[in-house]
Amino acid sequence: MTAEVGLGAPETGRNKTLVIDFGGPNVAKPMHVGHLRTSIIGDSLQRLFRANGWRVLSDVHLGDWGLPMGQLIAEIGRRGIAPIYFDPKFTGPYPNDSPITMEQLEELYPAAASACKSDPARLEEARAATAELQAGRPGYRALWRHFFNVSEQGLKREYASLGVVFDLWKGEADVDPLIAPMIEDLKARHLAELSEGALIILVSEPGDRKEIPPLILQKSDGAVLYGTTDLATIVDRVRSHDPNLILYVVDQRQHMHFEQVFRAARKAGLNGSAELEHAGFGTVNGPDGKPFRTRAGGVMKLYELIAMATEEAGLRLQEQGLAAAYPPQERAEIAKAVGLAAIKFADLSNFRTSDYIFDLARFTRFEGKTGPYLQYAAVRIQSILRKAVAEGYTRSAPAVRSAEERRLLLALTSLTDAMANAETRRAPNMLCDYAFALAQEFSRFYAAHHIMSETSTDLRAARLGLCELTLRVLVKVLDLLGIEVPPRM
């Protein structure tokens, strides 16, 4: 079942533009357990502001430009995987094919990256090949674009078992044509000066409590940073979307960055009219309060977070004898949605600036603030939807005859300021809280009153109305969240 459109919207998006930036893997990477929380909370938030009327552009702004793909770059060279790209008599045309897989490119970067720390020589490569990409070396650029095909395929298969879409597929590449009259222009109004040799914008101000360190945009040996880059990607975002807000979800540790990024933007007035905003959030860690990982102690891939508590939700679907009749591949989705449910609504459950201790047996469980619980919340009246219409039983609309009846209704009239207040803070706790109150209260509505059984046929189908009205915005607030319902368990 899925979310009806506009119910209780607050509408303050109207007229407004909004780019979100979330996701942010690497080109050439696999996802894993720290993309967890930007993909969760920056899914929801891109929910929630459509909802509210916002046109949304979301962007995962993949990392494809640094200094990972000249340590690629280098470390296929050294192995002679593909001599072709490293011939500097070819011109061309370079194969269609990539010469390398997701897995080698997994095997390879770690392997270049652990080269480079240990070894200067190494480093200084990589560096080369970096300033060789970005300074449009054919063969160079014909891997990248193999790195980033080959990367985008399999990173939009991931994230699609998050249930989780994008509006743009760009990455830091994408701006690289912008940067130097970017720059050009920033030297011109002498917004950029050097300092010791670099490039930089100051963006200390009078009242600052603490020192704010100056953007650098180039180093001394012409390369550019992420915040570079980042100064370039704002002024791409406000000539093609013309946005009120830019809203980037990432990591709290990084609000330094953005703050200098975002100065330095206000100051050049290159974000036109767009407020630019960090919405941060903490870490998810493991019993022991450091960042979650696996037994063994290495960073958790996603699918394998993913399988985890797809299992963990098949044993609590067993230990409560839910779906045990249904055929083995409707068992395996209602898992699978189950275990979705757990990790997603843990995740938001929790003010997003907080950290929070990853228990997969907790978070499956079907009794407390859980996301399995309101799942089956929705279920159990869908349930009785079902077997009314099976009894030929017809719904009105819903009448207040009870204290539990006057709650329940009055905890379905607040969505919009659920949804008003979430947005305001960027907080999808918020909606967390309202599910599961609005879950008590139906619960507290069914234990006193008769429904399939009631004699009364007029408040019969009033109550059935109520069940209606209370399952349509239950399942609305959870796909808020990025949580389906399954349709029976």
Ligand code: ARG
The other form holds:
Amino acid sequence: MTAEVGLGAPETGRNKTLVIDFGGPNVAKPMHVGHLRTSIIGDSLQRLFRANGWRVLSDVHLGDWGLPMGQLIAEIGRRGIAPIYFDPKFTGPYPNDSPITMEQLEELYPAAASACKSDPARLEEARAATAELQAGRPGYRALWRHFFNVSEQGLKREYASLGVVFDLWKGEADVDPLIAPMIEDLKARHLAELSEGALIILVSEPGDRKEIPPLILQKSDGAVLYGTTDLATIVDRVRSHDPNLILYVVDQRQHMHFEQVFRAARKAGLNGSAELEHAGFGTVNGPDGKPFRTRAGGVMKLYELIAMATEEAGLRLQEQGLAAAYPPQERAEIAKAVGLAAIKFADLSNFRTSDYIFDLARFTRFEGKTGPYLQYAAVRIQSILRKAVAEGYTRSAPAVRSAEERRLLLALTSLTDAMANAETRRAPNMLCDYAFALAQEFSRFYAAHHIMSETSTDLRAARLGLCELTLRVLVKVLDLLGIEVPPRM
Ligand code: ARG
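Would you mind generating the form predicted together with the named molecule now that we have the form predicted alone?
Every chain and every other molecule in the complex is listed next, the one we just looked at coming first.
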């Protein structure tokens, strides 16, 4: 069922623009469980701000311009996989088809990274390749373009299966042309200075209780860093969209990085009228309380995780005797929707900065505060309303004649507050709380009253009206959480 535009909207965002930065996967690496939270929380926040009337631009901000790119290039050079890209005499044009597949990248990248960790000479090679890539060496740029294209396709598929959509598919590399002029400007205004060969901006401020190290803009070999592309990206976003707020939905562990970047941006006046804010989040842990891994101890890929959740959801549906008689295709779709709802709701229902333990058996339960419970609540109301239509029963405006009806109606009318408060705190968990409280009020109402069996036409119509309003609101909140309601279960 689709959610209604405008329903509940507090219009806190009238005439305001938000750029929201989340997702942030790195080129040439598969998406893994570490990308789950930024995607789920970021998506919920973009839906919420949009619903509240903001103009929203979401940017996936791919990691595509740092040392990992140089590591890959150096590794490919060593292995002699695609020699023309390294041949200084070759003047192009370079082939359109990529010399490497995504599978190869997935093998090459960790190999290169671990070689650089254990061997300083390899690290030096990778650094040199990074600097040359950034300086514009044609063969390296061409190779980089292939990494980018090959990865982008795979990433788009992954995000589609999560139900997450971005307005902008930009990356760190997109701001490359803005970096040199930005650095010139910062130097001219004496904001950037040299320190041990590197160009830095001092960002410590009087009153700091701990030391905030300077932001490094450029190393002595000319290579730029993560902070440099983030700073130039602020320039780009301010120029292109003149936002009121730029929100970064990124792991809490990057807090210092953002503090440095934000301070540098404000010091240099690069942020226009935009507030800069890091909405951090905690980690997803395994039952042992350590970051979640596969049984074999490796990093869990995102599609493996979704497949696991779908399977578990399928078992739960079976246990509940749900969807049993439906065509296999529909059953599979329902299982996928329930699995995703389970993961998303469990993730969102904690305040974002807390860590949580990944426990599929708990997340997929149809009782208690879970995604599947709420989905099922909505599905049940849909089925009541369908039956009512089949019986030719009419609906009217909800009326309050009992304590349960009053409480339900009050819960329904507090949607707007819930949306406004969740925005203020950047806290989708408040929407989770709201959805669960609403579903509970509905259950109480449903247990206490006749609806289909009500003999008074007026009473029945008013109660059906209340059912319908509850459904609309529930579908709306679930949509804000990125959760779909299947037509039936
Ligand atoms: N690619 C980064 C990482 O994997 C995340 C990017 C977050 N966004 C940003 N503007 N820095 O850690």
